[in-house]
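Single chain ahead, written as structure tokens, the form predicted on its own.
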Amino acid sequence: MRKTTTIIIGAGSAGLAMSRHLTARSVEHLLLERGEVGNSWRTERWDSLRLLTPNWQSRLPGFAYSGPDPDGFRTMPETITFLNDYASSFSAPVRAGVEVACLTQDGEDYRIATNRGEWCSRSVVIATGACNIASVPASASTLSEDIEQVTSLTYRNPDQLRPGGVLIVGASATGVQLAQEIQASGRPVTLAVGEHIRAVRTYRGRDIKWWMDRLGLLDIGLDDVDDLGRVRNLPSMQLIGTPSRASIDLNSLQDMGVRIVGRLGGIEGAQAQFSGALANICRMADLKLNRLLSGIDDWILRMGLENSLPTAEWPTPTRIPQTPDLMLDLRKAGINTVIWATGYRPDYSWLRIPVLDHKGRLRHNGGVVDAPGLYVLGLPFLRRRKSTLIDGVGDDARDLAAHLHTYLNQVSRVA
């Protein structure tokens, strides 16, 4: 059995960024990574995916964004050089094609069996991400079987699928992108909408997200919350990364064809129910958007800027079909697909420690987990809104490597 200080588990940007910490900590410590360095970049992405985050918002420690386009939107194969890069930067110390079958506590350590062996070490990071499982709700299992099922993490483009309509299920920012890709081949989609967040690519002339940058909303912290259950379960923006920096949304979406309807209730064979709350919901969703405009605008004026930006323009109000569908024969409509855009979950399978809720979820405060020695990284508002985000898991690493060091000093002490 071999042993180390540390066992981080996973190298995309979570891990790489506690690894980095470590290393100016002078922590011993390993990466193991199933795969290669930003596997699930490489591996459960569709084609045409770019990141949602400007260039210079791919922030890590010691690491930033330095080319010609800093406004640009990295595909998928750039994502991937450059968590490379990063990790060669300091020469992380990444063991590929290790995958971890189980973690269990021996005494004060924690054994690691993997494919390739086992680990012995005194603390372990948990950095293999939320969106590990595609989170499929209870209906897909009553859905006729001569409908073909995908997920958000089986599909890579709209050439898989079968002819004939597609109904995506789920609005947020994979939901609306497959379903701008998938309306543009000629398969003509049916959205189901449920709890959104409106969005703009761009206000006044600037990124959406530097606004939310310079404005500190992606730096709320747990403090700053009254019900974190409920942030952490929020949907994420709906936004699309292209060379245009266009914005996307259910009225672009109704301009190129997209039929919307309410949140899917249930589906029986080929019937399928949808709520008749579209109306509140997307009304819901245009004033969350206008009181972030609002916020930016009032900003503006504190800061004397006002006439040096573009003039304020805001969207118009989502539009919605006068008679929304309460009930769809998928049959009928020429619907052969269903998409489950419905979010991810973790995979903890491999987890043998009593740190999961009854709902299955890490027991943990801002990233320390219910048994000494144990960290996560990279799940929804770990420490900060922006957790998930690359250029947000360097601050939570940073605040995670800190007590992970002193961790190991009260152990050491003790020893």
Second form
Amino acid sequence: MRKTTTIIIGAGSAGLAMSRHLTARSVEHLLLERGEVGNSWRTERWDSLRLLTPNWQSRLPGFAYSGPDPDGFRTMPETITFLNDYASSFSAPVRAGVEVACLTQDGEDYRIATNRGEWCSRSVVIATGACNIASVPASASTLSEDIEQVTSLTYRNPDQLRPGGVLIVGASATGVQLAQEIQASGRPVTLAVGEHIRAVRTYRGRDIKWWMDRLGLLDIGLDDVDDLGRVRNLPSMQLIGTPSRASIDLNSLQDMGVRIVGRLGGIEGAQAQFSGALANICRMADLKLNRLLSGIDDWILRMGLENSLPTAEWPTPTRIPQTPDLMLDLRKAGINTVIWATGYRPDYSWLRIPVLDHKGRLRHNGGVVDAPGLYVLGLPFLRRRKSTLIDGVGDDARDLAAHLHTYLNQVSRVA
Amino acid sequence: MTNAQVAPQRLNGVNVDALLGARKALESAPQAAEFVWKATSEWKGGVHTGTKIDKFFGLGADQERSQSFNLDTDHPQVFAAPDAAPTPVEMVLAGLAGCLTAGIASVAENRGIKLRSVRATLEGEMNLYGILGIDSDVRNGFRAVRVKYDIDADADADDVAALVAQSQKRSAVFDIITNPTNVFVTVE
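Show the other one: the form predicted together with the partner chain, since we just had the form predicted on its own.
Let us now look at the entire complex, which starts with that chain.
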């Protein structure tokens, strides 16, 4: 059995950021990666996807974008190149093609069983991300078998879908992007809309992410929120990264012909039922967006920049159909495919340490897991609002590397 | 759920401290959060029914109300009934108004917004072809429910709109009306 001080599971942005900090602290470590660097971006995303954050907003520990298009949005191949370049920049000790089968505790050590043999380490950092499994509602099991089901993890492009209508369930970043490209492919889309966060791509001449960064909204930390459970479950913003920097929202989708309905209540066979709360869901999203934009306006006034920036273009309120459909016979409506864009959850099936709560979530305090020497990175609002961003995981990695280093010093002193 | 301490100054008469305290307590006692609301009813002749509400189950035990409440339902004269009480569907509107308005007051209290008046006008649109069995394509229940709020408060229009939106988000009756519920009716 091979030994090392720290094992990082996963070589995406989170694992690499941690590796960079451990390298700086001279903590001996390895990154075990089931595929290659940035595996999820390589194998689990749809073809047209670009990052939702601009190129400049990918500041990793000791690394940043230096190309000619800081305001552009990376394609998947560009994202993979970026992460590869990062790994090379400090010779990250990545062991590619190593899939962890089982993580167990052995006294004060951890044992990591993989397809390439076993490792033993003093500490482990879980950096496998928050999006390993597509969360699918119970209705998936009561949907008629002649209607095809696709998840946001298995969707690649419209050509893989049968001709005919498509019901997309979920209207966060994934759902709205898929709705746009599938509607454009000639397949009429019905979009089931639950609670969502409306956004605009640009406001007063700057990207919305630039404003959020500038106003410090992404740095909001654990002590700044009163309901951590709520902020950890917030849906993603309705955004798309395109060269034209266009916004995407329920209005733009309806302009294309997408039909919007309320949150999916359930499906029996081909009969789908939707919530009648669509009007309120949309009103809430409009009010929240107005609040964000008002905050930007206030900041501009305070900074005395009112006259040096373009004037505000307020988004029009979300239009909803006069009588949104509550019931839909999918067959009669010509819908042959249902796409679940209903979020993701992490896969901890390999984790054989009792650190999960009754809902299968890791018990941790800001990434310090409820087992000595075990850490996690890259979960929603782990320590900050930006915890899941390539641009945000670095600060979490810095904090947790310090904690981990202190822990290692303590155990070695006792030993 | 009671608050024995001296009540702090409240803007709208809602004890939000007790509600927030209950929320915190229930988070660590999931069983206590399981409630069963109860009613018993008796036919009074014609299309007139009396419903009595005097107890519920919650916080792990049967709970008695401070008094027994009686709610009658009947039908108006155009239905060839004596119009002795509101129709059941109007009681649904009353339930929605009561739930949303309680929510508005609670959210306003929590957000430090003083309410001076909160008035709602409710309409439930219905085509009688449904309940009369004339057209099977027409549903029995409301085609749409419209609620118009007229609120006088120490807040701007967006903040008032946000109160009403948040109240809907957390409303039991709003959820009961807008989402499907399994209903099991049995005969003993």
